[in-house]
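Next comes just one chain, in structure tokens: the form predicted alone.
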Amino acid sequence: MRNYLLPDFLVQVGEGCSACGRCARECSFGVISMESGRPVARHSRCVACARCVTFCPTGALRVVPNQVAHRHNPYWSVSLRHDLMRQAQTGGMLLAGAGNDLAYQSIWDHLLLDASQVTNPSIDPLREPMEVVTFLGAKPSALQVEARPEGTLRLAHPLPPQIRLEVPILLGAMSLGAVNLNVHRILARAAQETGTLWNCGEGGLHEELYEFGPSTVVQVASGRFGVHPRYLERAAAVEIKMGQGAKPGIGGHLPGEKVTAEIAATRMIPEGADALSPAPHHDIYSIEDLAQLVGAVKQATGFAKPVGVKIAAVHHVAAIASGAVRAGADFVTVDGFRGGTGAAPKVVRNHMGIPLELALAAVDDRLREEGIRNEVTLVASGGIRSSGDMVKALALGADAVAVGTAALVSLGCTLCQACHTGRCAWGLTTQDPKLAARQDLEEGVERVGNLIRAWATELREVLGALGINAVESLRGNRERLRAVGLDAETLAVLGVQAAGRE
């Protein structure tokens, strides 16, 4: 069959090229090769990962969109027409990596924060203590104390298990398979050094990383990959994954060629075999079933650590979250439709789920209405891009946020969306040992740690500008938000007033 597809991108080599060959060595997609001492590009293979541009010592390379490939049509976009041609040639389902990139309205960008003026003075975070510590776990609705014989007081009952987070930022779930062991090493150490948690995802926890257990959230997903007693014992918390924002309603598929010996041993599957995560948990078809699994995990871990549930942001997310809390979840992670993925059907990634902002507000409202908000820690994930998004998420009702894509971007990811090919030039979503080695462990830990510390500093700055000295005072405080350019229905769901309203 003839190929009607034109290249999405063009690689341009400028006159400053020194013909050093660095671009050809850096390119993992076979785009650039050296021929007769000069770089030659096969444009059709380029995914615009920008690795060659970044490391070109003379700055002679450029990667540009192929503007002349197709006539502009706002309705029939170039991307859409390319997808049609690919399907006409292959007859297959299109896969995509990273997150939803369609131009849906970003509600974060239509929300603005309040600031102190005159009657409610701001606080200088450089001079005053600002409390951003967060505790992950269920909170009792009331405390009972009893007097000791010596006259002091003590709690009359034990608190549910709590995990202290120095910042309300977690590193979100990315499985071993979706990313490589080197990335897991970076995330684990970065979490430990910044006093927060990382999530190993549904692919198990490599034994080398057991020493980071006190900083690790482990997942129990539909495939039960790598789940065994030691896995549960080592973790600080356990998360039951019921859904993922990037691909709600479907399972996962790690191709056999990505299942290396290390991944096979960690996931407890044969090397080279496809790792298929079923769409549903085959033992969960109701809230009562979910409660049984939550209870079983708590029992298996001696009721000593928080057990949470991760759900995708979908139409009835508030009722689902309520059910998860009533099933005994100590924390609930709501994952929005902008969340990332190693691979997902493009039609699912781009067209299923709802925005995190709306889901978060709806969940917080529902839990408050039912009087059970205090029984759970609410984690927002799926498309948190900056400390600004984080602050707004906290004001909408989250206790903490989890970031995945932002952490990968800090390590070099350029969102070329070719994660599913296994050829990530930045050494992140590949199992090729030569490519994975491109991530320097020490530098990676420093990069991710710096990102978390920078966001925490910015959070303190915003709290000071708001005139509050504790993140606790921001949580669910939607009065400190105003909206610009949102319709009345969206405002009603968010519980936020339009800018200019008193």
Contents of the next structure:
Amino acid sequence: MRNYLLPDFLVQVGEGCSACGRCARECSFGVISMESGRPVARHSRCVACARCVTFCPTGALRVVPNQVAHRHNPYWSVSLRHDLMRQAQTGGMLLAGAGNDLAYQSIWDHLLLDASQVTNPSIDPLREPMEVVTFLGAKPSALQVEARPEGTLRLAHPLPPQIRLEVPILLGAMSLGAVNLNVHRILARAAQETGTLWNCGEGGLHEELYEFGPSTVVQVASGRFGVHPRYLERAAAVEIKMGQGAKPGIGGHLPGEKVTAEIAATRMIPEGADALSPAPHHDIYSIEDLAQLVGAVKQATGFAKPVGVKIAAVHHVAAIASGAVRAGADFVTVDGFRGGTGAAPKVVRNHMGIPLELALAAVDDRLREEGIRNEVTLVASGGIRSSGDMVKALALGADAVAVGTAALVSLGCTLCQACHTGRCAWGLTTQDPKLAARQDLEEGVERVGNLIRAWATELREVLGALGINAVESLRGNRERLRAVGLDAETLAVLGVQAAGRE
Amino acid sequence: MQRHWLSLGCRRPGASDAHQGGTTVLTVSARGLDHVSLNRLLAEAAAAGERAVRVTEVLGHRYIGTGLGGELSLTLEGTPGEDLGAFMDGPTVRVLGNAQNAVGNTMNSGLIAIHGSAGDILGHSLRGGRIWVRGDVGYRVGIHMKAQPGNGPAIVVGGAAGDFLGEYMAGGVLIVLGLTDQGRQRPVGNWLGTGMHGGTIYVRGSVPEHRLGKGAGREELTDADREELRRHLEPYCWEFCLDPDSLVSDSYTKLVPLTYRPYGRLYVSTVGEC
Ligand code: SF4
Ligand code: SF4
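Starting from the form predicted alone above, please write out the structure of the form predicted in complex with the partner chain.
Below is the whole assembly, all chains and molecules, this chain first.
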């Protein structure tokens, strides 16, 4: 078959090149090689990960879009036409990594926060206490207090299990297989050091990281990889993964070549075997079935830890979330359509699911209407890019957010979307030990930790400007949001007024 | 709570007294207990070093043996509820009666022996241990069961199984004997072994082509298969007072994955060279 594909990018070696060979060593996609002492590029392989450019000591390298003049046609974009050619040449389903890259409207960018002035003065977070601690777990509708004979008071019934989060920012689920053990090590330690939780995803928890159990959310997904009584026991919380924002409605599979000895041991399968996660949990065909699994996990963990359910933001997300709460979930993670993935069919990644902003507002509304909002901690994930997005998510109704892609970017990810190739030049979504070694543990922990600390500081700053001193008062406080450029229907779903309205 | 002599009725030939299918055990009645209380009681018994417990009047109590480790031996009289022995890691559970759905869900090791019939999704994601059923089982049995090196799971069904048996199977052994089939020639349903990419299914007798799911292929039985069958059927037969020799030597349909890499050529990358 002839190849009609033009390279997406061109690697240009400029004047200053000292022929040190660094770019050839850094490139994990086999683009650059040294020939007769000069770097030579095979452009067609370049994914624009920018690793070579970042590490070129002389600044002589450029990676530029391969701009070929085509008659202007925004409808038939170049990327679409390239996809068609790839399919024509192979007959394959398009596979992509990272998150949805289409230019759907970002609602976050149309929401603005209120600020206090004059009659409701703002607070200086540097001088006044600002509470951002959040508790993950179901909250009772009422507290009953009883007096003890010696005159002290105590709760008549024990509280459901709670986990104290120093900041309302969790590290989102990324499985061992999607990322490598080095990344898991970084996330686990960063979570421990910042007093929050990381999530090991659906591929099990490596033995070595069992010591981070008190900072770990473990997943039970349809493939049940690595799910074992000890795994459940070690975790701070257990999340039943029903859906993922990047690929709602489908399962996943880790190809055998990525199932290294390490991953095999953690997933509890043979080395080199394909690891298929079926689309549904085959023991869950109804809310009652979901309740049964939630119950089984609670039974297996002695009712001592929160058990949550992760769902993708889809059309009926509010009803599904309500069902999950009624099934006994102590926390529900709503994952929006901008969420990342190690690999997903492009058609699913780019065209399925709904925006987190709308899903979150709908879920929060529905749970309030039904009087069960307090029974659950709501975690919002899927494309939270900044503390701004986080604050808006909290105001729309989330108790906390979870970040995946943002954490990877803090570790170097340039969103080149080549995760599914397993050749991540930044050592993140690869199992190649040489590439994985590019992630330095100490530095990585500091980077992710810094990100969380910076967002927490920004959260305090914003709370102060809003004139409130606890993140509690922000949760679901949509009155402090206003919208610009959104249509009436979207405003209605968001429960947010247009900017300028009193 | 009392101690009773518990007889399992069948005697394993040549076994020592301790394994003659009977022992004195602690007896608990489940009547009036909700499942949380019953399971707490059993966990306490296990923690107190009790080796065997008999539970009478079991009436749909869920999660018995769920998450339980150790070597406790439970004998249940009545009908346990859903998720019997889920995530279980070691114990032996005998059910002198029928069982409901999701028996041995994501179980790691141990033995569950059901003297009656069981419902759907028995052995879902079973990773190790054995599940034996004397009677029939429902749909989606052995779905996504997988083998870990050195810890291969096995399910033996004495009667017939419903549709989707061994779907997504990634490892282990599934045996269907069709002993309750009564000439219907249907010990297994449709979509047998759909998407299987590991493990082996043995069905006593023949299986018509249209019952096979996509991904499952036939293979001739070898001597090694007979050995494998004997390894699983002997202890099974001791449990249920059956004759292993005739069962092992019967004719079987053997099914294995057509490919161990079902999705090998499904995709094309959206980046880099094509
Ligand atoms: S793939 Fe990355 S490292 Fe390789 S040439 Fe392109 S930008 Fe540079
Ligand atoms: S994780 Fe690696 S491969 Fe994936 S988008 Fe980021 S840099 Fe690219």
